[in-house]
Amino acid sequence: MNSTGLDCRALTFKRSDAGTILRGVTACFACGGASLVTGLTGAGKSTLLHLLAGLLGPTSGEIWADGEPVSRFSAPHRERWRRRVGIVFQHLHLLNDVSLLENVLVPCIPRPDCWPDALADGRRLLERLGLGHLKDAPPSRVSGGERQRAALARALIGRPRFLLLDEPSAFQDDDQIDGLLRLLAEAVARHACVVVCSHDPRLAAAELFQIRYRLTQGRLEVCP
């Protein structure tokens, strides 16, 4: 296994109420790279990432990141660790009652040393993502694919080591999936590992995904 990135190791999860979801995963999704997990709804993208993420513990196996059992980790230090995480959500997680920039920043409250370069960095980031005049709007107030690239924005903040996003295209036209891409680019070539779950042919075309994986039954397989 590659000691620099993301590993799944004989990875299962079940639920009591929806059986086993995910049958024995073993992946390497590596820094300075991107992957893409394909698969139809329901096959277990979804808990893939939230796996990945430390937001769920698996069943049996074990996930890896640079080199350490991250799904051993106690509580306070996997909450550390999730620092250097950034996630976009299937259903997106925005707080209502601020705005998109204060979404944004949510991730940097732990963080007391990035403030001085954080709202820099969020009003370039909405700026880039075309969300530069609603960054003082909450999210009642704009559209869908608003709001999710201002989710994009919140993961992208503060530069993190690895990134994983859940159908982060399926409210974007066809200009905002370029911007999405030249985004999740600059982000490998700082040697982020980038982990996309996605059925977006537009995305399944894309030349930045070195690794293509589907998912069915459980199972995660690598993609001719």
Second form
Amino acid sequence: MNSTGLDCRALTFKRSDAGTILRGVTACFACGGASLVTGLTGAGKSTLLHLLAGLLGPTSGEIWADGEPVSRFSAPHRERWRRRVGIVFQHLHLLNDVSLLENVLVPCIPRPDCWPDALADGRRLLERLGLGHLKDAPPSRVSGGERQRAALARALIGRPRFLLLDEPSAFQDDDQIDGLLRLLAEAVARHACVVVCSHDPRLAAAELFQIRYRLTQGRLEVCP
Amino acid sequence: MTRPLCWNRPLVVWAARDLGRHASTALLLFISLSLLVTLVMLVLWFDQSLSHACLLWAEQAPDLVVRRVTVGGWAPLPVAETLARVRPVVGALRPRPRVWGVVQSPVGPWTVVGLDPATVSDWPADVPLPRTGEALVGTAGQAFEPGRSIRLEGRASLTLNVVGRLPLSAAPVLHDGVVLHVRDARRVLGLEADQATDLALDVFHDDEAEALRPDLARALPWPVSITTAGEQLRRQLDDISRRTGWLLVSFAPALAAMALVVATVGSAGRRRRWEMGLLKALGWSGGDLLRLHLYRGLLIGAPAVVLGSAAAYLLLFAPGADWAAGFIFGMTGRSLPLQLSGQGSAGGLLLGALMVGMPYMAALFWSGWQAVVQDPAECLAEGA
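Got the form predicted alone; could you also share the form predicted together with the partner chain?
Up next: the whole complex, starting with the chain shown before.
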């Protein structure tokens, strides 16, 4: 099967200290589309995103990306594949002792294909997210919402094929959510695969998401 | 996709930025590495330059030295009889009796060398030839300005006027020595007028020195000890190697500590592990992390090697920096006129690279490898 996007096949994930988190998850997150995964806190949304990003390996089942069995890749192969992924972590994971712009540029540093335009792209993204005036400020000196938008800029730089966002709107007001959705729509328009995990009702109401899933007791169900 | 270890400018810039983020650690590592390079290069280059000097001095030394020995040790040679017996030996060229020995000076044991003005041919024009009652002091006798007197205690006591200093190019045996008129030297050493300490000889070809030994021993009626220039040189070089070798071995704990610090600073710490995990999660490969690690190490290591080597060179060869010879060989006074040959310089650098560079690079690789094999999800979870 050579479908484009991220394809989960009977995905199960167990953790020794937390039991079974995902049970036989089967879903296809297509490229050129945006999917929203909702669920209660602790339902396993972040785990699902980490699995899709290749940061975790499934206990059983497989993940295919653009027709390639990513979950079966060796670690070095998966590391190279991960360059095609842009991710916003729930805990943001920004480097606190460098500027926001430097944080945004980090994914491009070892990539000769991305680096030449990185500086201009990074500034442009920060401007669009209303952080242009804060580009030289370290994350410790900006608000939670601004940090979250910087993390979004970091995920978007390099125009990733797979965009995975974990609670990207948690600290944003309505205006900022509009800006966020516009950026995601642009990513979809360039045929990226966008997966957002959130329990923010404002995102649930957004028209951008063609498919909405609900993660309950480790199972992923399509919402009507 | 990039090759794993090729040059990557943004990565080098980030490595420099990364060092700036941990400036105190980087500075500490730079200083300790520079100091270690200085110490190691100082010893290695001193060894090389002293060996080089020994080779140069060996060219000026006699090919053979004959000393009379008895059950009680060295004994003086009767000059006239010795010359009469040695001259007929085929191949023994320019036999010349020498008067020298060790006496007590006000600043410790000094070597006295007797000089017969009548036999001197190539004496430097700017150095006065000592007459009876006069002395020329070696490079270690800085305290004795010309015009002052010096008292020497041997078999007899003798007070002499210092009339000058020996040039820096004089043989090393005269570094802590004094040159007297041969009559004064015989007096202080307790030799009769027709006695010498030993007999120096030249040969036509170096290889003949060994072959002449039995002939010379047969020609003389007393037991003698015959030393060739090659033997003497080997003895000196062995002595130099032994001393510097032990000194370098004593640096082993410092080198091990340096490697441990590099390895610990590079890989340990929850924050560092979290950061490595984050970079991996953001698309950095293990090769990228290893390169970042190596660039960080090289950005500290390369300037530290340059600075350390330059400091070692200045300490060893800059005018006035005489302590190195005193520290390593216990030499006093002004330093010896040392010079470093191209071969010696390269050899020192190579050895230094092996001694300091290898453990440093090994520690860098090891700590870099720790970052490469870490699981990004685990590292992120630790730092969350």
